[in-house]
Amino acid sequence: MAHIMGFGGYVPEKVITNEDWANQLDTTDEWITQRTGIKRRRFVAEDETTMTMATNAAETAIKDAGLTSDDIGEIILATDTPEMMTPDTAALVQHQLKCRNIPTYDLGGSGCAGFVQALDVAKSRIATRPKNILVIGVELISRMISLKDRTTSILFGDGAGAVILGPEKARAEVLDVVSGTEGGYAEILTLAAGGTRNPFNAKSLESGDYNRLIMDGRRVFIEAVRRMTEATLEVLERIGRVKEEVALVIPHQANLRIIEAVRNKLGFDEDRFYVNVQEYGNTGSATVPFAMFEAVNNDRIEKGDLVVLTAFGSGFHWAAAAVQF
C-alpha cells in the first residue's frame, strides 16, 4: 500500500493579470476569461528556476509529513521544463534538500499528466521496496514558450506541488492509478524544438521554432474531456466504487471549459470539483498536486473523503488516481 504523508506547494509571488496581457497583446480580460476562465497566473522572479520551485514545494511537503530529508528514500520529479538538459532536475533537488545518496529521476514528456503518472510509478516502487518517496510536479513554462503568442501564452503559469508517499498508514491512501497514451495524437500539443529532430540552432532561432508551442485547441479539448472522464470512471471501477461516493474531483487545471465539460459528463455538481485555474492558470504537471495541497489546506477535503485526481497532457497522455483520505 502507498499512503500520502505530507502535502506541499509553491507558486511565485509575481502575479500576471489579464489586464497585464491586454497591455502587451491584442487581447482583453473579457476575451481571456470567456475562453479559459483564467484571471491571473504567477511568473517566476529572475532568480527562480525549476529547481528552486521544486525544492520549495518539497520542503513544505517534508515538513508537513513530520519528516526530515534523511527520511526520503527516492525522488521522482515530473516536469517538461527541466533545469537543464542533463543532469535531471531531481538530482539537483536532492542536493538542495541535502538528502542521502538516494535514487532520483525525472519523469519528462508526459505533459500535464506527469504528476499522476509519477504517483503510479511511486506506488509500484513502494510495493517492491518500501520507502518514503518524494513525488514532485513542477513547471516553469513562462521561459519556455513565446510570450507574444496570445493563443498560448495567456494560458500558462509557473508553480510546483509535491507529496510524500510512503508504505505506512498515513493521511491518505493511493488506492489505484490508471493511465494511457495515444502517441498518434502527439502533434496536437507539442513544443518540438530542442530535441534531435529539430535541435536548437541558428535555423530554429531564426524561424521562431525554439519557443513555438503548437496546440490544436479543438482536438485537445475533445481528447482531454474524453480521456479524463473515461480515466475517472475506470479508476473507480478498478477499486469497486461508484461516482456517487466521490467527495471531490481534482482535475488538471488547463481551462475552465475543459473542467466544466468533464464535470458535466460525469454528472457532478460544481462543489464536487476543485477549481483554481482562475488564480494560477495552467501550471502543467504542477496543477494537480498544487490544487490538492490547496484543497487540503482550505479544508475542502475531510477524513473519509474519496478524492479522484485526473489529468491529461501532451503525448497524448492521460491518468487518474483514486485517493482515500
Second form
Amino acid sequence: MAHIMGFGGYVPEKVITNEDWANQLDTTDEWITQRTGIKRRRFVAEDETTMTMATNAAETAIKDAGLTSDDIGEIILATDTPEMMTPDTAALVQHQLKCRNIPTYDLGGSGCAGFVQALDVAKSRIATRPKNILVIGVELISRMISLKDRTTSILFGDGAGAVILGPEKARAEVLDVVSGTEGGYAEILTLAAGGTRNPFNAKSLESGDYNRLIMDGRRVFIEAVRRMTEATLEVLERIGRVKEEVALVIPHQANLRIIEAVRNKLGFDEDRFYVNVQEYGNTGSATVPFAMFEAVNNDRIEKGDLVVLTAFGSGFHWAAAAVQF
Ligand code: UT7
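Could the form predicted in complex with oxa(dethia)-CoA be shown next, to go alongside the form predicted alone?
Full assembly next; the chain just shown is listed first.
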C-alpha cells in the first residue's frame, strides 16, 4: 500500500509571455498559441537552481503532510536538468531540508515521464521497506537549452512538484502504476552535450552543440498521444476499473493539442482533463506533480475521486498511475 500524504509545488515568479518570445525570435503569439496552446511560462531568477526549486516544492509537501524532515525516509528526485553531473540533486535537497542520513536517488533521463516513473519506484520501495518517501519532479530547462532556437525554446518552462508517499492510509492511495520504455526512439529527442558521447568542451561550445535540444516534434507528438492513451487504459485494466469511473485525468502538459488528442481518443469531456499548459508551458517531469498540486488546491479533486496521471517523455518513456482519493 502506498498513500499520498502531502502535495507540493513551486514555480518561479518570472513570467515569459509569447509576446516576450516574439520580441526576440522569429515567432508570434498566434503561432505558439495555435500549435501548442501555451501563453506563458515561468523562468528561474539568477539565484535559483534545480535544487532550490525542488527544495521549495518539497517543503510545501512535507508541511502539507503534517510532517517534518525527520519523518522522511528516502528521496527520489526525477529530473533531466540536474544541479550537477554528480552528485545527485536529491542529495543536495536532503541537505537543504536537513533530513536524516537517508538514501537519496535521482531518476534521470526519463524526460517528462520521470515523476510518474519515480512514483512507480517509490511504491515498490514502500512495499519492501515501509517508510515515507519524498518524490520530486523538477526541471530547470531555461538554462539548459538554446533560447535562440524557436522550434524548442518556446515550449518549455521551469518548475517543481512533489508528493510524500507513505505506507499508512492517507489522502490518496496510489493503486497501481504502469511504466514502459522504447529505446529505439532514443535519438528522436536528445540533449546530448555534457554526456560522454559529446562532452562539454571548447568544441561543443564553438559549434553551439552544448545546449542543442534535438527533437523530431511530429514523431514525439504521435507517440506521446498513443502511449499516454494506452498507458491510461492499461493502468485502469490493471486495477479492474473502467474509464467511465475516472473523475480526472492529469496528463503531462507539453502541448494542448497532444492533451486534446489523448482526451478525444479516450472519449472524455473537457472537465475530466486537467490542463494548465497555457500558464506554465512544458516543465518536463514537474508538469504532472505540479498540476496535481494545483488540482488539489483548486478543489478540482474531491474525496472519492479516481484520478489517472499519465506522462510521456524522451527515451521514449511513458507511465500512468491510478490514484484513489
Ligand atoms: O515532452 C516532450 C517534449 N516535446 C514535445 O512534446 C513536442 C511535441 N511536438 C509538438 O508539440 C509539435 O510538433 C511542435 C509544437 C513542436 C511543432 O508543431 P508542428 O505543428 O509539428 O510544426 P512543425 O514542426 O511541422 O513546423 C511547422 C512550421 C515549420 O516551418 P515550415 O518548414 O513549414 O516553413 C517550422 O519551421 O513552423 C515553423 N516553426 C515556427 N514558426 C514560428 C517552428 N517553430 C516555430 C515558431 N514560430 N516558434
